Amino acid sequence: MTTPEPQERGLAAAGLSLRRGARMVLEDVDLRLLPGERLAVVGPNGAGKSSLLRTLSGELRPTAGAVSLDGRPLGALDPRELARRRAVLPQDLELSLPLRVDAVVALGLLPHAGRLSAAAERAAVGAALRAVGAEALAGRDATTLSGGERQRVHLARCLAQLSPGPEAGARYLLLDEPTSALDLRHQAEVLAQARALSRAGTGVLAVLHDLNMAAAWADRVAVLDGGRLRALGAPAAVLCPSLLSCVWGCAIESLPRADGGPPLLISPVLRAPAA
């Protein structure tokens, strides 16, 4: 495979839009994550985070525009070389057969059969599940776990998935709402992890509610708001109160912090009332 031109590189969106019914959830959307980087795609409710998501995925078809990996049209990519190359984690993560939970995260590995021994399939396993503090889970049934654990296991299938290979080219991850289900441990340890995937050369795209919690961790930050882009770019340009406030129609203020990290956004509704 030839090596892409620099402005060829990432997964990328050009001129995106997707209609579902009669409404159009997404519009003209310019988009390219890439590879290393780590962007926060955040809105209000209905925005069209979690389509967006879906589409560059290869899950959607968009209506108008195109998808590419690396220059390359997604629906052109073999489908098991696109899976060696880019994973998704949705928020639907609910389990109806009752498989062992390194069963589960064995599914990730079904894009690479036949290319490694089952020494090296139990090897990726457990370097996954120890990758999101889950080795303790491996021998449980997955219907029995908690939302936060399925949350973990199904992280960790995606590592496993997306385990080294012979292609050329990044990685790709995709994680819709990844630590919804959470409590705030488990939320940083899995936002660090996506932090090591993408010093390691890997594009890591997250849908998050959290406008702080994407201060802290993204390089840059997508904001949507009625299925069309309204800002892209550095945390400290994009999360700003005049901005935030107009796209989701409160009031968000800005505050420093003494330690001279990302101003805190709160609403000043949630402010505790004067003594």
Given for the second form:
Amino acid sequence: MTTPEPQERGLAAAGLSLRRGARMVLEDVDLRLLPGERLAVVGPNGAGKSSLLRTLSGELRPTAGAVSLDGRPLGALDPRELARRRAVLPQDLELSLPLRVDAVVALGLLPHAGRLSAAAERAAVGAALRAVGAEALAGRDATTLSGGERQRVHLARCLAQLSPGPEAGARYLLLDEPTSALDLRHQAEVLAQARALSRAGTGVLAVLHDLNMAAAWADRVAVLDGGRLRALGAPAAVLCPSLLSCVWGCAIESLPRADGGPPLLISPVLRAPAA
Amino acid sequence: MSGLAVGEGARALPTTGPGRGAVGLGLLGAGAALAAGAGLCFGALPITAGELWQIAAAGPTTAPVGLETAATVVWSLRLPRVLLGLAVGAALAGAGATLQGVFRNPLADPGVVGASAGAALGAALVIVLPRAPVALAPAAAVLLDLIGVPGAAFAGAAAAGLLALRLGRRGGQTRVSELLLVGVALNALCGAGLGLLMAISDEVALRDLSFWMLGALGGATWPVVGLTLPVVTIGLALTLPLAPSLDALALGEGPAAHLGVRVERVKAVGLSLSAALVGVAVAAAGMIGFVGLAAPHLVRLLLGPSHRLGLPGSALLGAGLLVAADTLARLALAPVELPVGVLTTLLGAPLFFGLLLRDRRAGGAT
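And the form predicted in complex with its partner chain, for comparison with the form predicted on its own?
And the full complex, kicking off with our chain again.
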């Protein structure tokens, strides 16, 4: 495989539009997830965040525009080759068979079938479960897990999917609200895990609801509004109260932090009630 | 954060190593062989295991002294019947396991989703309609029976399966209620078609048709076995490579595609193979219900939910179950022979009710 030109690297959306029924869910979105980068996608409900992720992953075919991986259109890639290089954690996690947790994580190795020994597969499954702190769940029936346990187990499946290497080209991980069902400790641990992956060269895109979390975790933040990309850049530049208040349609304030970190963004819920 | 779920009563499941799977499949195979042996020995003319051994050793062309009648019974009646039972049972159970994977639903039995009825209607069309024009060439009629009937049964099963897959889904998911409703409609439609054909058919065709309504292995002859057994063997062998993809499909169609599974192709191949298996099974033995539901269900209990063991295990168990059921059906009301389809439905229907109740208690999410 030839190394892609520097300007072609990454998982890139060019002029991406998606129509579902009569509604334009995405309109003319340009976005490039670079190897080793952490990109947070934020936006109000219905802004098209999940649709963007599902189009970037190849699950939905764009109405206009194209998605490419290191310069090659997604459609030109063999599905298994694509699966070895990009994993997806969807928002809705379902399972129609009572598979054991370790068997669910082992499904992540499906695109590598025939390339790993049984021992290497077991090791990869164990490492992935440890990475999300779920090794104690390995023998459980995966259909009996709580929401948070399920989210971590499926993240482990994604980690297993990207773990075998080395192979030419960078790897990409797409996470749709990976912390929505997690308590505070597990939120921090999952995002730390995603950070470690990005430091090892994987490009990580995460749809996040918590703006402070996005500011603290991401290298760049993309703000989606009504299917359009309203802003894209460093958290400090993008997450300014005026833009956010305009996009979310409510007053969002920022509060400086004593430790000099990025200012906290305060939702209207937290404001003291008017006297 | 280790030990998180221990306090929550982490339910330890039995470990499923590769060794355990091989042992389980071996046991199911041994059970099928045992059922076949019993099917050869039991009947109106009882034959002991020792006599059976002598008859087998003498070969199909000669008979041991004193066992001439028994040898004829074994070679021309019981052996083709047992082999057909093994093939039909394996085909129905293998098709059931495959369909359940494709539909992502443990209730998707070939009979429930209407595939068996579709196959029966296809087969009946060939039996009844062209008989008059083809009457001029007896050789053509024989060929039509042997190839045309299973071919039409395959087409009927495929059409019904496709309809069930299309109509029983909403938003990429197959729901029990919708699947069952489509099955009810397809079964009613095909039943009406069969009734119409019976009304316009002559007496010979009518006798042939009533055989389809009940499902029985009494029509087992060597030519039928010769066609059915190879098709079933090849069809089942072709389903095995689908197992990892069907496991991944349990995550949903989107996530399976993210793992590199060509979802549409897997569904098309799985449905076609199931239709072929149901088609030859129905063409040879009529509508035999609930084998395709019971065998995969029992195998999931014995060997776990993965299709890697589930597909071959279901085929082996289905083969053994149907031969055992047929032997029981021959003996139960002797000298009257109970059609085996009646017996499998009597035993299988309560299991189906049980699964439905369990599904409802679980919230009916499937």
